[in-house]
Structures are given as C-alpha cells and as structure tokens.
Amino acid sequence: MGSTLILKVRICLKSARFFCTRELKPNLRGQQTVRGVSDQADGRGGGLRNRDIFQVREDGGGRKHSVRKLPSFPKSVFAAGTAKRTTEMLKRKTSRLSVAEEEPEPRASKKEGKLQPPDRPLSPAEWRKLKESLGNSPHFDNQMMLSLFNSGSELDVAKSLLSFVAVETGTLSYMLLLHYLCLCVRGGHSDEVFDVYKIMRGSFPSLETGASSLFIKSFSQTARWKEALSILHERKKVFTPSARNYGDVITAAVQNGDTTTAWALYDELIEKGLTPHQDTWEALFAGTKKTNEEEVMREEDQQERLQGILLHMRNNQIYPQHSVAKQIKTWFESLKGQNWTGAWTTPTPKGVCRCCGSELESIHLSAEEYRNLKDRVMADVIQGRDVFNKTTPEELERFKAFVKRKPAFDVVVDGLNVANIGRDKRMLSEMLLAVVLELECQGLNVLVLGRKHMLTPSRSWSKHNMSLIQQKAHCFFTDNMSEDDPFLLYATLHSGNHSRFVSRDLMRDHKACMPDGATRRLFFKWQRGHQMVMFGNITEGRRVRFKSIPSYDTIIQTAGDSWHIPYDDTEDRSTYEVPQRWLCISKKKQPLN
C-alpha cells in the first residue's frame, strides 16, 4: 500500500504544488502545532547526618569558635528530593486538617467532543462519509491526523487518510505531512520517513524546525545517518540547531565509527553555548564500533576528550544521570593497563569517601573565591539597580555604619522569616527568642534582622520577649516596607568567611541577579556551606535543631589517581538541590613484590 500511496501523492503534487506552498503561510494554529512537533523531536528525554552545627574555626581576627555537639541532624535542605518530600508532607497535613466540603459538579471530560479516530484503515468513501458526519470541517484532515498521533493509532490508518486526502483534494498540505511524519518517527518506520522526506523535498522550498528535527532524529538511527549530517549543516545556515539535533548526529557518528565527525560536532555544540543532552555524553563514553581503524581516535586522545567532558560537568556544576555514570564507570574500568575500579558510595559527614578513603573538596570558599563573591554580591545585589526598591539610601548607609561599629557576627538571623516557622501566629516572638537563645548558648555573636513593627507590643510580638532578644543579640530593625535579604547578605559577607545565616529563604532571586554562571555557582556553594535552616517545629521544652550543613562540596572532582562523581539517581531533585549518591573511581594498588 505504501508504494501505491507514494505514487498517488507524486502525481497529485506535480499538478498542485502551488496549493501546498500556500500552506506554509504562518497562522496561529499552525505555529502552535509545529512548536509541539518540534518539542516532540527535541524531547529531553542514603542521607548523611552531620553531628556538628559548627566546626571549630578561626575568624579573621584569630578568635576560635568552639561549640558543643548536638544529636544527629536531618539531611541538608539542599539534599536531592528534600523539596518534594516537604511538599508531600505538607499536602498530607493539609488533607488531614481540611474539613469535608461539598462535592463539586463533575467536569466534562477533555476528550469529549474530540475526534474519535477509526481503529482500522478506511476507504476514501468511508473517510468521506466520516468527514460529512462531522460537519465537513475544512480542518478535518489535520485534526484527524493529530488525533491519530495522540491516540497511538496504527500507521496503516494514517496512510489511508493520506490516500483519501490526495484523491479528494489533489494535494497534501505541509502540516498534514508533518503530523504524519511525527507518527512515523515515533513508531520507528524508517522507510515511510524516507518517502515523506522525498515528497517534502520535492514539494516545498524549505523545511522548518519541526520537520528538520524529525528527519535528523530518524535518519540518525539508520544507515543513511550521513544525510542527517547534511540536514544539520543546512539548518545551520538559517539558525542554530538545538542540542538535541547535534546529539542525534553525534550519537550516530560514534556508533558508526566516525569519531572525528562526532568530536567536531561536540566542539561546535559547546562553542555555541549549548548544553549537551545526557544521552549524548552516554554515547561518547560508550565508544565506537571499531570498523574503520582510520576513523578511530588514538586511545590517548580519546581519554583526554572524555575526561574533558567530566571537567566540563565540574566547571558547570552538572551532574550525570545514573545511566551516564554507569557508562563512565564501564569506560574507566575498560582502560587497559590502568587498573581503574569503580564503586557506588556516599561520603561520610566529614567528607571522606567510604570507598577509597579520599577526602573530598571542602564546601568552604578559598580566600580568593570569598573575596570575588563578596565583591559581586555587593555590586549586583546590595548596590544593584533595584536596591532602592527594597530600601532607602539613608537606611542602607545607617545599616552599613551599624555593621561597621559591631564586632564580626558569627550568625545573622532573618528574624521575621524565623519567627514565622510555626503555625501559631500568636507565638512569633517566642519562636524567634527560642532560636536566639539556642545560638547564644553556643557562645556565638548573633545579629537579628527584623522590621520596626516587631517592636510594637501585640499578641504576636511580646514586649518581654523582644526585650530579651535585644539583650541576647545585636538587633537592627528596618522600615516595614524594606526587604531583609540584602541586609542579611551584607552583614554575613561583611563579617567574614566564618559567618553563617539562619533563614528558610533559599535566595533563588538573588542568585539569579548574579552576572554569570560562574558567580551563580560560587554563590550556591557559599550558600550551602553557610545557610542554617531549622528542622521541624519549635516546641516548648525541646532543643532547636538545624538541618545539617555538609562539610564537602558536591561537585565532580579528581586527585589524579581518583575521580569522585556525584550523580542523579532520582527524579525528585530540584534545581537548587544536590545529589546524595557518588561514583568513586580509583586505581587499584599494585601488590608489592
């Protein structure tokens, strides 16, 4: 049936190309459909506990801060999956507290009123009858093909629809062929994809994003993969191909032994500022079929390039997925004469690999890193363009003078944020006082940032409690309309690298203000090593507990004879969280003779 269909289409298209070309004119409906098809082609497809809130450390003035140990703490707020677990817990609490409400009226199903595709191929007469029964809509052809795609219908049904349209109208529109192409690619029908490619090339002046992405994807999976390379080069003349487009051809080149082309495309992808897909990295680590020795890179060059991928991940704080990590492990262990061995592990709370005993990089910033971050935060957050939307020049200068007069703070507390951790809004001052007393017991110099309304006695803000807070800690109260965060960041960074802050705010808006990716990653590293977040509710008679702060940096790292690679083994990780599982790759020690 396929050859008969293509013959009919060719005959029809020769006499009606001008009609097909008109279908290329943009319209809202068409643009939305093409975007969806393009997305289809480009589809991307053990906790640690720390027993110390603080370590013994020295500040810039040589003072040592020694604090007693508390019981084991829960996972860091930045541990992968924490956000999702917290959300689910809050949902469960809400459902338990909610009162039964009157059931809402049933909603009409989204599928109601949509076209119901046939479950078998239809003859032209049957298609005509079905079209008439649905009101002879001018959009029947495209809507039905889209319905066939969405319902996962057999390809023969779609072919029979194309035959009907070709006989009925003498032409096939670009959009109809695009929907049919999408169905073919999803089903892996390579021969039909080749036929559609020939038709569209002969009938339309150019291919838009959706079609070219689909052709690149499909051709890359066949012996005709080099034609995908040609389509990619053609696409580059008009706009930058996507990382998925590059990845499809890179994978095909690797699998067919053309590593020279694969790495040339990979370099091009990186130069354009695109981020490779995980399966692209997986294919590169999987290696080649050595069918053409001239095309296979020297092993030393291949090792250098693949280790370069790991360094790229490190520099951009990218974590490989578990499938990629497994391929990395396999590749290292396959290197002849190098005695690499890999194991899955988690570090100790002090940042020591449980597998090889290596010490991981510290979460604490070096003096140079700290100085660079401090300068950037001062310029982009504290003194940024919109800073006076958050405060006034007078208030900011008053705060700077206040900080300058005081000794360096060990801890800066976001007072309003901390006070609101509990459910009972009548106990805001009690919440804040409990946290201040806990920190004061540690012998720490504490700054509490608040707002002026907190000093007005009320049911929420006890005069007695606020007086105690001011006795136990330094306090600065901003205007009620001011934002706390710039003041908190300024005081913490101004106090030195030892200073930490207490807040549940994850500072995502401020991280977004950073001018470049390197500074944002540095800010995130500093934040993970300095932010204290309370765990659970604060109740009378119980100690205030904080979530653990890791002592090591969660980033790909190497010491020459070992690699430590944190990897994603969960789909629950939010962008501001870090993985908890690691791959340790180290060299086996040779026995002494």
Contents of the next structure:
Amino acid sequence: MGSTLILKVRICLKSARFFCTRELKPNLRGQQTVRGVSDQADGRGGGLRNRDIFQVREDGGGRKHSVRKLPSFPKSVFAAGTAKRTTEMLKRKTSRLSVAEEEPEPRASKKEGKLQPPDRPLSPAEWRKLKESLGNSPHFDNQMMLSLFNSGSELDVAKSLLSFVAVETGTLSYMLLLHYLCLCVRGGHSDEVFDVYKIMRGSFPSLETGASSLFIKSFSQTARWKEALSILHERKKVFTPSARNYGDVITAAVQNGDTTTAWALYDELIEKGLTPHQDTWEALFAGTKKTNEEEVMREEDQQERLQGILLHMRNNQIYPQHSVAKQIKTWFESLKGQNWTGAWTTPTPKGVCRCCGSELESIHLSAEEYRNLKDRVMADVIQGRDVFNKTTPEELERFKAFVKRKPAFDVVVDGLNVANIGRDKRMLSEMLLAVVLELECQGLNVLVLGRKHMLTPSRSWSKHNMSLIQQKAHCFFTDNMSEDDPFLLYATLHSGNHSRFVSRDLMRDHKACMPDGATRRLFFKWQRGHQMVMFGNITEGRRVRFKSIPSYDTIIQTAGDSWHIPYDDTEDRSTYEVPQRWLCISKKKQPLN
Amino acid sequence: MLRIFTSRCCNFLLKSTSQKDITSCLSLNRLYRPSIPVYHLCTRNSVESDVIKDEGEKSKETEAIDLDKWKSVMTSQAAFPVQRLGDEEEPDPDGRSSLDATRELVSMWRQAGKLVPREMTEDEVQTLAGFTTKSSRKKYLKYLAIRENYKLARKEKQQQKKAEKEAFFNKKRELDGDEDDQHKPKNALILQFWDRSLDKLLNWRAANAMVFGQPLVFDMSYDSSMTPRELENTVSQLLKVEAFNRRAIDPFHLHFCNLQPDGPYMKELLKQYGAETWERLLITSTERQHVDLFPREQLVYLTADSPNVLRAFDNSKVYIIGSLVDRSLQSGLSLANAKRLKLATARLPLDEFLNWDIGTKNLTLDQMVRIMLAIKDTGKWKEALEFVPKRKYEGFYQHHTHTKNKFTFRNTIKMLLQKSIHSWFNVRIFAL
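For comparison with the form predicted on its own, please write out the form predicted in complex with the partner chain.
Next comes the full complex, this chain leading.
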C-alpha cells in the first residue's frame, strides 16, 4: 500500500512537471532559496528534495522536525492558474483510472459540407444555377454570406454575390449588408466600409448596435476617425455604448494626437461604470507619436492622468496584462529627467521585491478595515436578508456566547470540510484528528466547528476519535440544518487579526453575499492572508502540511519613488486567484551586481 | 461571337447610368480590342483590377462580372438622404424621442436577424429603456419575441380551425340540403353527457373534499422574493394545481394561506381566473397563516432543502407547499420559513427512488400536486414519482421495486382480505 502510494505521487509529480514546465520553474527557484534559509537555521534541512519529502514518511513519525513548514513547494491556493492545474490533474487521474473507457468521439460539425462557398466570383447566372442546385432556399444569400465569412473567402466573391442578389431581388436586406460589413471589417477593407456606410445610411432609417460597433471600429482605424466619434455620440441617445466602442474611439483619438478628446471619453467611460478594456489602457500608455507644441505643455497633466489609471487599477484590484505592463514600463522609462528603470521580478515569500529590495505592502488589514469587515460579515453573510436562511436566532446567540466565553482562538477548523479531504469515507474522524493534533502540536488554541450529526457514533465518526478531538480543541456543533461556514468566518474574525482558519472551501458564495465591490475585495484580502489549506494526502505518521500563506498583498502599489505592479502573464488565472509576477519600477539607480 | 458581345455591351450602355458601369463595359470591350487606350477613362479601381487580372482566361471572366453593381442599385433607391451626423445634434428635452429611438433600434435589430418582437406596446418600450445591462435587454426582448410567436401561432391555428369548421358545415349543408335539420335535438336512447354534467360531478367531489377531505396548504408568502414574471408563472401553475385536484378521484381540500387581499398574488389570481370564476372556486383562501388554522404538530412543510425524507404519506397530516417559482434557485427560502415557525419539514424521496441524472430537485407546483394526489391514492412512491419530469432522471432504482413486490406476510394477508371482500361483493350481486 505504502509503496504504491509513493509511486502514484511520483507519477503525479512527473506528469505535472511535464505539463507545466514553464510554471514550475519559478516555483523551484523559490524552493531553493527557502532551502538556503533553512540551511542556516538548523543546518539539517539541506538536500531535502521532493523524493526525500516522501521518504520522511517511511522513517516513521518518530523523527522530530525542527522546521515548522516544509519548503514552500505548495504555493498559495490563490496563486494564478492553481485551479486550472488542479482540474487538469484530476482529469488526468480519473482518465487513468478508467483507461480508455470513453473514446473522444470525433464531433461531426453541423455545418460541415453543407455549403461550399465558391472560390472565385460568379456571374449572376452562375449564382442562380448554384442556388437552384441547393434547393432554392429563401435564406440562400444569408447562408452563403455566412459561409463566405467562415471560410475567409475573398471580398470579390462576396461582391459578386451581392450583385446577384441586387439584380435578382432589386434590393439588399439589412442582414446581408451587415454580414458583408463584417467581412469587410475583418479583412480591413476600409474603402469598402465607407461605401457600405453610405449605402446603409441611405437605405435604412438608423443603424443598430452591431453595425454601428463595426463602423466605429473600422472608422477608428482610418483618418476619418472623427466620424466614429459622431456615431458614438449618436448611439448614446438610446443606450450606453459598450466599453469596446469607447476603447476604439479613444485609441483612435490618442493615435491621432487628440489627447483632450481621448481623456474626455475615458472620463465618460469611467463615469458610466464601465470597465475599460486592456487595449484601451495600452493605447493610452503608448501615447501619441505626433508631437504638438500643446502636448509638451501638458506633459505634467498627462503624467498625472496616467498615474491615475494605475490608482484606478489599484482601487478596483485590476491586474494589467503582460502587454499593458510592457507598455507601462516603456512609458515610465521614456519620461525624461526622471530616471525610472523597470524590471520583471517576483517577490520573496517574505514580501521583499527581489529587484529593488523594498518591502511590499502587508496582507494584514488595518484596524479600521478589520472592524469594517467584521461588521459586514456579521450583517451580510451570517444574518443576510433572513437569519433563518443559514441558522436560527437562538443558535446564533448560543454561538456568540460560546465565542465570548472562550479565549481567542488561534485557528478555527472547518470540521466537515477537513474531514472530507480524503477519499475514504470511513476515515473522516481520523482526518480531522490528524489536523487537530498537528495544530495543537504547534501550540495553538484550536476551535473545531462541526454539525451535530458528527457526535452520533458511526463508522465514519468513531466515538474515540471524537472525544479525543474534544479534549484537544474547543468544539462547537451547529444544528444539522444550519450552515457552518458563516460561523467559521464569525469565530475567526472575532478572535482578532492573528486568527486563521482551516478549510479547503474558497468561500466564494459568502464573498458574493457582500453588497459592494470594496467590501468584497477587503474580504478577499483578508481571506488570502488568513486561510490555511492542507497540502497533499494525509496519511498516518506523516505530518499534515499546509500551503503557504503570502505575507504581502498582491496589488498595484507605489511608494513615491517606486511602483510595484503585479501583472498577468498567463491566460489561466481564475477570478479568485492573483498573479505571481511583478513589474518593479524604481527611480533609484540600480546597483550593479 | 463578337456580334453578341457588342450587342450585349450596347445593352449595358443603355441600361447603366453610373460611370463605374461604363468603365467596366469599356474594359469588357478591351478584351477584343486591346489596342484602344481606355485607361484614361477608367477610375482608380478598375485600373488596379486591370493590372492585376490581366493574365489568364479565368481572371478575364471574373472581370466581366460587374462586382459593384449592387452599389448602384442600392444608391439609386436610397430612401433616406444621407445627413451629416454632426448636424442633427438637436437636444431632445422630452423622453419621447428617446423612446422612439429605442423602438427604431428594436426594429433594426429585427432586420439584422435578432430575436426581437415585431410590435411593442408603450409600456414594453418603457421597460426596455429602463434596463441598464445589455443582457437584461436581450433577455427581455427574447421573452417578448417568444411570447409574440406563441400568440401568432395560436391565432393562426384558431383561424385555420375556424375555416375548417366552416368548410365542414358548408359541405354538410350541401349534402343534406336541409338547413333547419342541424338545430333540432337528436333523438337518442341515453341522455347526452354534457360538459356541464362532468363539471357538476367534479364540483360535487371538490365540495365533498372541502367538508371531509384532507387539507393541502399552499403558502402564499413569497411574493417579495419573486420577480413579476416568476409570480405570473406561480399563479398559472396554481391554476393547474386546482384543475388537477378537481379532476382527482379523491381531491384534497386546497387552502391558499397568507393570501393578502390586495397583495400581488391576489391581483394575479384575479387577473388569470377572472373575478367571477375566482368567487365560485371550491377552495379555501384565507389571509390567516397555516399555523393559526391547524394544530402545529399536524403540519409538515414540504421543501427540497429539508434533511428529513418523507417515507410514507400520512393521512392525518397537513402538508404545506410553498407557492414559489425561483428561476434563480433561492435555496433554503422555504426551509427558513419552516424554521422560523418551528414546523416539521420533509422532502420527497427523490434520491431514494430515482436515479437522478440532471436538473435540480425542485418541482413545479402542478407536478407536486399530482405527486401528492397519486401517493394519497395509491400509497406507492413508484406510481407517484411518475409525475417527475422524465428528462430529469434516468430511471427508477430496481431494488426498491423488488422490495415492493416481495411477498411479505402483511401483503399476503392484505391480498387475501381484498379477495374475500371482492368475492363477498360478487355473492351479494348474484344474490340480488
């Protein structure tokens, strides 16, 4: 049993490394540095490779560990891409278990072979023949235009189709022209777009959103970008234009040197509560190539506004993409007489920038933020619209009295979540006991939250284990009908800023209970700093390990003479994860090393 | 051949008016008389195309096709003068013009092939303009379009039926030749069973149930947690509930509790039933709570979130169903209500009997009442849970059916007893 387990873990590691070589590299580097630190600390931890970690178990649990946390191999759960990698790993595991049980069927695409667009322009007679051969469908023209679009045909073919339809029916429908317009815009035929614009304006009372978006996009790329602006203004009469529309016009304005218009539109965009696209920021940071005399005068102004964008990103916890980050770097470095230098970096686990050596902002909340969060969690998560939804008033009072009676907890354990971490349903109480013992071993004051059904002895919940847990830790059991997560949050928040909680649950549903974005971000910050998640399998005789908790906040930050900007360099970041790579921009001259 | 071509060109020249057409025709001519320099007549476009596509038979053919013909066709019939956009920036003080613009936009969406209604009332346009997000507008328009389609389809069907009927009668009239005959009552041995007779019978049963039947409570206290459309759905489901209950062999005594006289539930019920029908309905509707009407220990709240499973139907209990449609799954809403009133709760044994596949475990109100009626009549969950929509599960678990068919001592006794009663009846009948 033991050997197979090791084998399995090895396979997992191997395959994981195979799949994400790029991801693992910075990771391993991190491990090495930490190893260096622990080397000095106890002079024994060196050479602790992955293989050795798993051999520790074979030596038996009797061996004493002076290192509290093993090398930071396990990253935080909130590191970018973790969720996606875990899913892939699980998928591979299940597929290995059910070997070739289900072959992925070659999905026959529905439209394949239905309409074959011609490869050259046809004359009306030929089109008519083709139409008749395909059953003379009334939707022939639209279907053909779509298939031309999908197969990326030449514009001339589409033109000949339009001519055929125009000759045959005497007019062209709006839909057909719209599809043709899509084809033109994708191919970048701006002259053709102008013609279509004239025709559509002439033939129809107004343009709907799809066509006007396409025109805005296309006009913005040409010298007639001012017309895109007027289309945008026209569109505002009915509904708010999208952030993409604004972005196109802003980009055009910036590139044509009209920064005043660009900033006015940007302000309008923010005012309407839209989130600008990353391309828009990129364009704004890239700035104009033309140099007017006016522009030089407003250099200061421009600088302030661009830094305002960075602060906006900070306040809304937005992370720029890699391309935007690059543009930000070039912009900073292009500022004359200010001597900025930018570098790509990652911080140490202690929260120190490896590049400039300055300390990043702490993940810990300030006293006021903390109080604010505590009140909001109580009001929105636990009580919500109806106390009875998650608990009952009596139980809530009972719990409040319980928390008040006990000393502040160092760590609160989500009993059921922790117990269910293993796959074996008979081992539930063992799992929980192992975690509680580990925490107690560290000299922490532990609270275990559970439901009342855990106290009835059964195969999963052995009486002996439960009584041991109750000896080692404070316990509170909620009604079977109540949720336990809100209590977990309450107890942790109530025990002070140092208190942490153990759960694998990402608490996204509770985060969603918060009414506004600011509180949600605050909650997320607190969660990143206070949630402990177990790492790896829990087996007898092996220490329970937890994933590392970062000590710094991942957010854009400035200290006057330096900026630290976390950015996305991977596509697979989920919304509840934070990027791992940073852009460090500092004013001081870098010491050569 | 040359003659045909030249004549064709002449036709083209006669027909076409725009300069572009002329140039294309000239380039067509050039095929046969390449020495004539026509380049100075050509616009930029055709020069380019000439240069590119001068070689090869095929490209010459394509040149012959007038690619920009459609442009001239469309510009010639332009109905709207091209206005400069900047000029029409007149401020519109009243909201009317913006509503008109919205209406126009919807009609353009329709032309672009989106799923939007043909016609919209003033209120609907106003509601549409009130939405702030793109998706909410889209959903609302889709809803209106689908509703409109249903309406049109129904109307068409009705008209078709009417026409068929007319044709049938006309034919019959022709065949019979006698016009007065069809209005005479038929001469029949047995009294005709009118619809009214059935109504009378069903109403008699419902009235019986109102005196002796087991109560079934619908809790109407969820109006604040539903959107207007969900409330509409709820009430239309309640209509079905009443209909199924009336048609049952042994109906429940339906109670609509917590029904506020001027509340949204009441308004919608009156709208869908009509005031007169609502007055004649054989149900009990009250603004009082169920806990005031019945003893607490008799009440059982049926909710999908309950931890307890309803194993056997109890004839002495009063079951409560929350009249709620939650499209956005508000789990725990009815459970919270039950907890507040400290009532017993239960859920249907769906997991125990059905191999649940996809779909949530909440059921509509009419499915619920049919299940309750069936379990009350038969006592067998297998028959009652037939009313769970088939798409949601893969099938019944087999082992349950086995245990059901087992010959237990009790079952045998029951069967023997039933048989003896039957034979006793038979004997009586024969004796008579």
